[in-house]
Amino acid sequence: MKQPKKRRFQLNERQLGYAMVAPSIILIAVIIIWPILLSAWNSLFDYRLNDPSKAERITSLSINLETYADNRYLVYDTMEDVRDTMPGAANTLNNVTSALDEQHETLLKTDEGLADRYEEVNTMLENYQPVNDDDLRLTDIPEAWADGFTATLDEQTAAVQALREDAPEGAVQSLTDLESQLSNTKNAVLEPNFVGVQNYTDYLANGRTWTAMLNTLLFTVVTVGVELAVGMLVALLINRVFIGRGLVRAAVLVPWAIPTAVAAMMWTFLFDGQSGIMAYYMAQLGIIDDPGVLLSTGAGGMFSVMFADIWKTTPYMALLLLAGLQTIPRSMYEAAAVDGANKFQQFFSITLPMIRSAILVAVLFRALDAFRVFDLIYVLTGGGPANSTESISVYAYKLLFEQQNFGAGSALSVIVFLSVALLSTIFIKLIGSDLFSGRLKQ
Amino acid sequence: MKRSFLMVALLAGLGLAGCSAFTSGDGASDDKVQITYARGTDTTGATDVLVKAFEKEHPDIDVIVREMPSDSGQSHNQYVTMFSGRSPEVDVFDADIVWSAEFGQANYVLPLDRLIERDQINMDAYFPATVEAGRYNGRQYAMPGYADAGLLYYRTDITDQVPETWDELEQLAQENMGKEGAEFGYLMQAAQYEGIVTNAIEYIYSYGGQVLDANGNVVINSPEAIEGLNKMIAIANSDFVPNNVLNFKEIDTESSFNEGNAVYARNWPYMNDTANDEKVSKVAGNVGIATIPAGSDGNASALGGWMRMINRYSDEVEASWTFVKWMSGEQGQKISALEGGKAPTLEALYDDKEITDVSAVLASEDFYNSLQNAIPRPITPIYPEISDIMQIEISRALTGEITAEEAVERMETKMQAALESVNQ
């Protein structure tokens, strides 16, 4: 009798397929949705890194130790110094002192190996080493031993505001620093800061944030109709058998190539009204009646960032239109001679409907860029003059960033997030199926 | 993909290599520390001599320079990613005078007061001003850099008649441009950025507006500020300044007074270092400075000024303290007024012939004034936000979008909300 072969480990087919694309999936799921979800997550705090309390996202009662220990040691040295000047102040200090020793007593029972841990800060902080890890900076107190830090704190701090009533002139710059350092002990004390859909609420009752939508919808509905029109001129004209066509197509292609950034900064300089070229020239041909206006007006500026975005983008809608002509057949056209269309009839009923999936694709993909522009209207205006170049992603980035309300700042993320996803849904369900019944016939 | 795995390959080779070079080429210092100085432009080319005179005088320190952007807005802005996600890469920074109790307040930057009281540096020596400026909170959180006052620049070649105030300055402005190629009658800073602020505080506050007053209560819709708001609107929307003004920041004044465009200009003192600079200015020699024109309630410039801070990340914490410390001590401060005509702020440099004799903004006792006089802007842990708030509402305003009266009710109603929402 044969022996059944021992079958060895083995993925079926199916398990082996998805095997060869789980690499993808979690590329995808680390760079894509992680941080979207993490974004998300970050919008439902009240989370700003400028503020001691709201610094982290808080989700338990908590104490941030290297605050603590950093602020306890001040406390301490402060109160030698109003010692050393103003010796009626003894009785008070001393209370001070039993009172936060107390306090530290307590709060190092409540958890097994927090001495150690408190330790550990402290002699970092000595070294003038950042605390970075966060399983060390904080950890979970009972509401009780809080409740009884802040009002212990909220009394020691206001029998030092006493002192200060009959204080001696050079005691009352370490008084106003003792007080300062008690509050920032207590502020150690972390609150959960959860807010829920807060954030959302406040933002989208606020009228900077419309103001900026539309900005936004209007750069992309402008930018990107101009250069459907523009690109699909290039991408004929491109797509004709001529002398240096190689030559023509490499030199359309040249703004694309130059980083946003730097075209942008480009941009500055030619729409400059003293000494721009591009604002000389628009002015002398009654374009504007002024180059100043470019840049210093509302409407100047708008103009700008789309003229600016229309010059570079264009040979990108140019391409994909391209690929799209290059797949119609010449015996179409040689037909449609015969049957004696002329060319603009060749144009309507040949060309446009063979490329409208590319023309989909093309309007799609350059929607979804407008729609999130940041780099070009950062640079090119910052978002003014008198905040009308203002896009969501700008408005977004200057929460974020320059008043690091991070709650604010993701939400506004998460919205822009959302209007992509919407606006691309849209896209697809209205035209998508045209699209991929285009392919299904074929 | 397999390219651009050989490019990392390759880069990490070149890094590896460089390292190596750097680590062998002094053949004494196995443990020299190198520490990253950040600082935006500098036109003056007075880093390189600092840099290089601390490096000699610190054989076993080597400082990189790394130039952030001349707006300090945006140089604010890199700041914050840099640090909000820990990073080590800076360790030594100019940071802008407004920014002290914010990046106290989020544990950006190393307070300084156990290095201070370690080393007994002599905090007296500064001016108090400066020395407050840094410190947020009960703590010290910089060391005091340069200071700044906004000045008004004029050229002596065409006039030698000083604006003393806002009208004058209208009248002579108009009289006197066109007057050897002088283009402009006066230059200003109105782009939308934070220089938009302090132009706008000077005209505010030198007819006796405030902005929020010492108890951080918003008191920016008064008679006085929207008289000096109006008179800005009409400065920037007179046919004596730039077409372009609303796009106009420091640099593009500096190099528009420079090329000879203008009879009168707003600006910091540094600017009268390159104007006398003959290889990059055309008016070398015909500079005037004076204070800055005064409204009804007498003159108000900007206090500006740069401090310096360690990152609270930075992995060489002695050897940035031992920067800074020379830095913002006698001999650090001293290059940086020969070289780049930065204004001290230790009160001693003040007299020294040396220091006085070069730079005829130090020696000026309309320097000194503006000095003592200097108005700093708000301080609040959210300048930012309240800086935004007023950088749109003037832009609107200059843009004549909407009128004063409207500017300050809309950034009465918005700073209250904003600060509110700090203090829940």
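This structure is a prediction, so every number in the text was calculated from the model and none was measured. Positions refer to the first chain, counted from 1. What we label the rigid core is the largest C-alpha set whose atoms superpose within 1.5 Å from one form to the other. First, how it differs from the form predicted alone.
- Relative to the superposed core, residue 26 undergoes a C-alpha shift of no less than 2 Å between the two forms.
- The two forms, fitted on the rigid core, differ between the two forms by 2 Å or more at the CA of residue 89.
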Given for the second form:
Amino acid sequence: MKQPKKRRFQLNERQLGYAMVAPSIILIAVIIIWPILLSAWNSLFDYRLNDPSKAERITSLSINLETYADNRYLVYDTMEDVRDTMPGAANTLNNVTSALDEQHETLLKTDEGLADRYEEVNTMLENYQPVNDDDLRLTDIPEAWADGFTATLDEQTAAVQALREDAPEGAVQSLTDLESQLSNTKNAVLEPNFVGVQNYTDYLANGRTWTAMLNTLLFTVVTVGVELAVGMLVALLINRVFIGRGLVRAAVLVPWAIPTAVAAMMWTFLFDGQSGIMAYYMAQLGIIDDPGVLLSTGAGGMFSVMFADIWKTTPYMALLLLAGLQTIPRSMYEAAAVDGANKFQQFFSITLPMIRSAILVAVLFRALDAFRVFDLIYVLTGGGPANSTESISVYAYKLLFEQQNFGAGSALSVIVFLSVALLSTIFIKLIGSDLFSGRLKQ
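Output the form predicted alone next; the form predicted together with its partner chain has already been displayed.
Only one chain is given; partner chains and other molecules are left out.
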């Protein structure tokens, strides 16, 4: 009997479509979604590098074996120095040694295999090797041992402090070092720093966060509005045929071609109250009362960053609008002129409706870019004076890298991401839905 042919593996049309877009989805997840999820995870901890006890993301009571072994070695080494310079302290030092040894032996018995891990870490330190493996470096410890260890170190530190009262001059430095090393050994015990959504509630209740958000919104609305109006005028100008049009187009694009940090530094000199030529002529024309107000007052600082941004990115807006203008057939204007329409009627009846999609794309791109503004403000004013020009991105940067408070900075970064996502959704749903309607109908 003839066996039926085995059916070959075959995808239907829907499955084939998903298979084709799968690499793009995976790429987006790795490049975009993963860093956001990592920031969201960091924001759930009181995670800061300027505090050794919170330099790790710890969800349970733990000990840092690298810190413990390193400082334990230093404590024993320094005690030998103290013995040499202060023989009368032998009893106290023997008590410190006994107490530390007892705690150490108890620690190694709290977990099977901990002794081997401690020896491995100790050997790596002796060979000047970094301990980068968190699974090797960090281990959970019982709360009872942590309390006893902390109390013991406090007691022995007090005993060492008492020695300093009668210590000879040559032993003072060694005793000071010993106190510091005992304190650092105690810091090897890491308290859980998981705080949940506390970073969000703290910073959403912080007035500085809302000031930064309002500065960002004001900057976005004003700069994008002015750039749209000026960019439209520039696009209409360079869309016309005249002698030297190519030179004008190249000149218009120069500000956009300059790196933002360089442009910000340039405007810092131009707005300077003592030597800035821009500040000088603004004062001469009566635009400002004094050249010094531009970078020394809140209103002057905000005007300065807006002016610099408008100068820098208006060419980008004009370029996008020019692309839209060049898609309009000349015959439409000729027909309108035959019907008696003047230039204003042609602009509002033909030009604006025909480049509506270009306008929406330009406004969307510039609004998202302006909301994330960082380098221009950071270089030009640093967010000052008195945080009056500080955007939400600049505030997040200061928390993340200047204060090294990664938990709070990550929370603000997530807030920026959610704000940008909300802004994009509003544009797409309420304003720019027509951009995609034609594509969806196909």
